[in-house]
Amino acid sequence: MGNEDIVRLFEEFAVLLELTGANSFRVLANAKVARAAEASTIDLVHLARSDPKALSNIDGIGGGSAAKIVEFVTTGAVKELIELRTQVPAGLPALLGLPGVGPKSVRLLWQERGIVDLASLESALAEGRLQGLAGFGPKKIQNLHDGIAFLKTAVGRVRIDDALVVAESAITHLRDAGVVDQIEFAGSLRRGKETIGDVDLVAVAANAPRAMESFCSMPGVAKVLVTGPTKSSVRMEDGIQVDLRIVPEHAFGAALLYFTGSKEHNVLLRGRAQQRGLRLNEYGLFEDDGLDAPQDRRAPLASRTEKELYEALGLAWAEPELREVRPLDEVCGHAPLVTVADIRAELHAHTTESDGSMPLLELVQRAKDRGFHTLAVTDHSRSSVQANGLSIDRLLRQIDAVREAEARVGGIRVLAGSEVDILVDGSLDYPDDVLAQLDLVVASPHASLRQAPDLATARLVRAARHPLVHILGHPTGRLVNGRPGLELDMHAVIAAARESGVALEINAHPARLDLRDLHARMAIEAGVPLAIDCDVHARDGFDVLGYGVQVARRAGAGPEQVINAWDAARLHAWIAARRGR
């Protein structure tokens, strides 16, 4: 049990309360607890057991919510939620996944037409039983038909790399067509989240109808979901939904800020505006004169750029990756975050000796061409049979080959390393006398990724305490949208890393992104250094670096916290210190 279980608990509370018609304050309060638990670097389960009164000291968690957390941690359930579940048909929450359908509509369908799940909604539509239902005119009924078809083909949340390809393709198409003057992607993609629900584009266009026509007819569009003068939505052939909003040039910054989010960050900004007698929305920042006229008809105090909006609110700029559930004073004016340009070394890379596609010399040359001062060659160890892991003899021969490659290419330091398997008991795949001959050891879990949490935690803690390990590679072994990986007590793993001076890896491959952002933030707060590695296997393997950097930025990492953003002298001094030489 961990924070993620508490997140799911309160998310379910919020949904069920909405469907039963509870007042909005209760719904929002539970949603707020879910977001607070999601953003917390504190082990709330441990806190509930050791110091339950301290739970209510956490911003967003009140006394009643703290009591529910304690009940959940103690008994594995919450009586109030069990009772709430009996009031709502099990299939009803799924209807909230229909585009444009909110809790009020779902509740009306349930109470007035007896619709309890997707199948009963389809039957009601086929039989014409929604006709005459208040608020369900022909257009909304057709939207329900389309929404059901969409749900059946939608792909859910997609990996950030897949969403970015779609976003960049759409932006390139619209720019090449000459129909937009400004355009940026927004939403969770701009905030760098690991998975994306849909792609949001914000644009300025002198001829909005022409821009919308070009957008709806661009290559790869499977269906136009809705089109209008200021917003159109399409579903691509791969199932990803893309929304385009056309805004006035003077309101571009306000719209980009609003549609980037997050919802919680926008709420904080609006609250600050209200405290100053102002009103903030997607059109800009206005004097709050109490009139009902649309805000975009008044002269805004600020609207053209995000920077001027923050300044008008007395705030410094907030990087998009930080705009989550964090107080404004933590994210506005934050110390500079790490950038792709800061990364000067790759400490996790594979060659054709194991499962990479580049021979050693090509790998070294490509790293040098990127301007890196250091490359660690870390082919798999012997237990990774499926990855052609190196036997001890092959590893020793590779050490010699690495030395020769460094001399032959020149201008880059090449380290002889290994990605050594962490075995099920936490021991390493090579004996210590072999590990001692390597310049760098990345210890990673690859097998038995469904271990019980206590065993998995003990396994990683033991590896972190090994005196010859430099970096824990992709510590949970998860795959985004694939497998959950090891369920670890990350606080214990981070504590072990801190005690032994080991760095934790953010694996930049978009299939991994492991550490995830919250765990990376926990490491930073504990003073544990990070390594952002591409886990290079293919010729384009270095190109995924930006995804790992975004994870680090979401965690609040600057160059100081990332060892491969350090200069060569500092990095190599740190590596040598781990060996006491």
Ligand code: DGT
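In this text the structure is predicted, and so the values were computed from the model without any measurement. Positions refer to the first chain, counted from 1. Rigid core (definition): largest C-alpha set, two forms, superposition within 1.5 Å. What changes on going to the form predicted in complex with the named molecule:
Comparing the forms between the two forms on their rigid core, the Cα displacement of residue 403 stays under 2 Å. Put the two forms on the same core and the Cα of residue 108 is off by 2 Å or more between the two forms.
After superposing the rigid core, the Cα of residue 129 is displaced by 2 Å or more between the two forms.
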Contents of the next structure:
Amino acid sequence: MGNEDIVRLFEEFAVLLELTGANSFRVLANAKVARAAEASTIDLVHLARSDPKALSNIDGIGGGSAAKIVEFVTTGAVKELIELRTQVPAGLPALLGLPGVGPKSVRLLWQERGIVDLASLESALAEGRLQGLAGFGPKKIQNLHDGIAFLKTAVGRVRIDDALVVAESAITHLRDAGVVDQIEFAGSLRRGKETIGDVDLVAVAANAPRAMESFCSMPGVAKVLVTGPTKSSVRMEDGIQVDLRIVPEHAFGAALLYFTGSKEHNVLLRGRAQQRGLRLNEYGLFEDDGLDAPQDRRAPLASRTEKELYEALGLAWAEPELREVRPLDEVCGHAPLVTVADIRAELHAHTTESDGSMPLLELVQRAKDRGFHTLAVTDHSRSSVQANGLSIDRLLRQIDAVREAEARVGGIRVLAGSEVDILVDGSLDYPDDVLAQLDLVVASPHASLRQAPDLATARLVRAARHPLVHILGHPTGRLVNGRPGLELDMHAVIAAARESGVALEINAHPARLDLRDLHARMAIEAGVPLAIDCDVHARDGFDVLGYGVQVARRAGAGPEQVINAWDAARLHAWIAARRGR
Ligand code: DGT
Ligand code: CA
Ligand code: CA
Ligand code: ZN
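Return the structure block for the form predicted in complex with the named molecule; the form predicted alone was the one displayed.
The next block holds the full complex; its first chain is the one shown before.
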């Protein structure tokens, strides 16, 4: 159970209240709690257990909501919600996913025509039973038909790497076609979220209709959802939606800022503009003369670049990864964040000895080619049978092979290590006298990932306290859009790591991104160093580094907090210190 469960709880409250016709104040209050929980860097589940009174001190969470959170955390459910669910057909909320369909329409369909889910809406449409329903003219009915087709091909949120491929190929297509002068991706993709709802592109084009035509007919487009001179949306064959906005050249910065979001960051910026008698929109920053004329004949005070806009608001530019629900003074002019170029060491990599596809020498050579000063070879341990984990004999022989490879390639420090399994009780998969012979130990959970939260936490805490461990690898074992992984009390794990001087990994593989952003931020706040590692298994394995770096950036990490960004001397001293050398 985590903050995301609390987000879902209150989102469901808001939707059900709206569908049952509750007053809008109650609906909004619940939606607000969902947003507050989403934005919070505090582990609310932990807080509800340890200091329930403090919940209502959090912005956006009132006393009644705090009580619901406590009830949810202690009993696993909220009575009031269970009661509400009985009042609304289970398939009804899904209708809200139809474009242009809000709670009012859904209520009407339900109460006046007995529609309870998508299937009954489809048959009502087929039988013409919506005739005469107030507000459901021919155009709205056509929209419902289209909307159902849309929902059937829609995919949920997609992994960032899948979205990035789509965004980059669209950008390449439009650039190669010569139809855009400037183009960037915006939205959650630019902010580096681990999953993406849709891809947002912002462009400048001398001939907008031509650019739109090229966009709508690019390879892979399955359906054009809407197209016009300034905005088009398409659905790709793999289900991902891409929005393209074409804006005037002088407004590119303002549009990029607006469509990068987040919504909440935009709201804060607009509020700041208002306080200064200004108005901010996707066209620029304007004097607010009270006239409602957005794209104006008036000259903007700023609009060309994001930097100009922030500065005109008296702020320093904000890194896109930080533009989430956080106060402006925390994100604008933040200390420099870690970059891909800062990373000089890979501390988690596999060879053909376990489940990697590169032989040791090639792995070392590739790490060197990337300019890394250090590589740790960390094949799987003996319990990871499916990954051909190393017996003690094989491991000891590998140490010699690593020394040899280091001498042969030259110019890079190669550490003999292991990715040792954290067994179900938190003990490690090799005895201490074996681990002590290694230069570096990454300890990771691989099996039993559905353990009860208290057992899981005890397991990871025990591993974090092990004096021979350097790094906890992918601490939860979750897979993005795949499996939830261990439900850790992250405060307890981080506290143990801090006490014993262990680093926590951000596994950079886009299927993992484990630690996730929120937990990485908690680690930073506790002073626990992060390791950003690619968990290299194949030739292109180093290429995922950017995703891990982006998680660290979303957590506010600078190069100081990331051990792979330290220079060789400092990193080697830190590693040796864990061996008491
Ligand atoms: P996603 O697509 O769900 O992963 O998340 P975003 O952040 O990409 O959201 P999206 O695609 O709906 O909109 C892109 C950005 O456009 C969003 O981050 C902020 C801006 N935006 C869109 N709609 C609104 C709005 O109603 N109000 C404000 N202030 N900004 C909006
Ligand atoms: Ca988006
Ligand atoms: Ca969008
Ligand atoms: Zn691994």
